[in-house]
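The chain below stands alone, shown as structure tokens; this is the form predicted alone.
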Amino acid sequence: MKIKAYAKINITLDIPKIREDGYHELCSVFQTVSLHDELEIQISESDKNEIELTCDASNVPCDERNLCWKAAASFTEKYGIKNKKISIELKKNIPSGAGLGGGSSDCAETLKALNKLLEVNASNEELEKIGVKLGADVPFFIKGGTQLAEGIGEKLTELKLPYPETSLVILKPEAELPTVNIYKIFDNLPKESLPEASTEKFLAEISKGDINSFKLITNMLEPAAKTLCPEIEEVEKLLLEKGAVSSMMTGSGSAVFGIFTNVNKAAEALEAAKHNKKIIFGTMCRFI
């Protein structure tokens, strides 16, 4: 079975509070985009359960550290699958350390594929319960689309937003930003240095289908990420100068997206990025 694992962006990212257990509560609009990894998963008979994972990216582990591997192991254990060899071939197009959720998406699509191939017929809710134990973003990718994420990301509400027609440009500086490091820096920043929460305002305005709604969006983790990767600000400036309605970092970084109403301007921005040595990845895509 050949499948696509789509990336996501955080259109907004608010952090209302830090819980007593140390987890950060979120309020964020998650959105899948057409940038995707590619997976091919096959099942064959075996004397025992086996998982074979290959990947075209040298920096991606192909053992029990990989989320696809963990998904296969968790799924077979949960549903008592015996004597199966699960072969997974992964082609990476989504950059790592970018805030685009590539690993979580690969994990979710592995769960969904195994559910079909092994004819388990588990519900999306059951798959989400497996996924949340593997990664906070995994449950979102079971359904994808547009969802409001709250709590620590496990409380999901599907949204139907009247987006205007847009093109999306995603650019990534060289730095890979570990999420845990960004949150540690965030915890020590003065509150007055953080952007204002924007999710509520954005949802109210985008419901009218107004492209200017994107000018309201903020990501509270940006100041923390920029301390480790100042190039983020440079990338945002490039996109705005090339005509983006709005430009913002996604997740904990370091990828930045720009929202364009003109596809030609989006293409020009992507071309300009190719001449910037600090940008190692760039693509045009769309909301899906």
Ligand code: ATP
Contents of the next structure:
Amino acid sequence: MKIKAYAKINITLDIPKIREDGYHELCSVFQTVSLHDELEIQISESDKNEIELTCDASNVPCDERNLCWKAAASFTEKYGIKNKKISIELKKNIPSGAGLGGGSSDCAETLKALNKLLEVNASNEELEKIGVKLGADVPFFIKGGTQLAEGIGEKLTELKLPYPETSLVILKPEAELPTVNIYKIFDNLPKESLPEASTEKFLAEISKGDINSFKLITNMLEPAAKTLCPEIEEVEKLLLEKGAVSSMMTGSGSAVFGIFTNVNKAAEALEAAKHNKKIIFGTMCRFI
Ligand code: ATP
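Same protein, the form predicted in complex with adenosine-5'-triphosphate (ATP) this time rather than the form predicted alone?
What follows is the whole complex; the chain from before opens it.
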């Protein structure tokens, strides 16, 4: 079975509260985009349970640390699957440490594929319960589309937003930013240095279908990520100079997206990024 595992961007990212147990509460509009990894999953009979994983990216582990592997191991254990060899071929197109959720998306698609291939018929809610133990964003990717994430990211509400016609450019500077490190830096930044929460305002404006709603978006993790990766600022400026309505970092970075109304301007921005040595990844895509 061949599957596409789509990336996500966070159109807004507010952190309204840090809980006493240290967990960060989130209020964020998650959106899947057409950039995707490719997975091929096959099942064969065996005298024991086995997982075989190959991946074309040298910076992604091919063993039990990989989220596809974790998904397969958790799924077979939970549903008492016996004597199956699960072979997974993973082609990475989504850069890691980018805030694009590539690992979590691969994980969610592996769970969904095994559910079909092994004819378990588990509900999405059951798959989300397995997924949330593997990665905070996995429940989002079980659903996909546009979702408002609240709580610690586990409370999802599907949104149907009347997006105007847009093209998206995603660019990534070299740094891979581990999410935990960014949250630690965030905790020590003075709260007055953070951007204001924007989810509520954005949702009110986009409900009218106005492209200018994207000018309101903010990501509260941006100042923390910029301390480790100042190039984020430069990439945002490049996108705005090339005509983006808005540009912002996704998740905990380091990838940045630009929203364009004109596909030719988006293509020009991507071309300009190719000549910037600090940008190691670039693509044009759309909301999906
Ligand atoms: P997030 O936004 O969910 O924090 P990210 O988009 O920044 O994640 P990922 O692509 O999910 O980054 O990769 C984060 C780390 O997870 C990588 O450093 C990698 O070692 C590990 N990893 C495990 N499984 C995978 C996978 N299938 N694809 C990519 N990375 C994986």
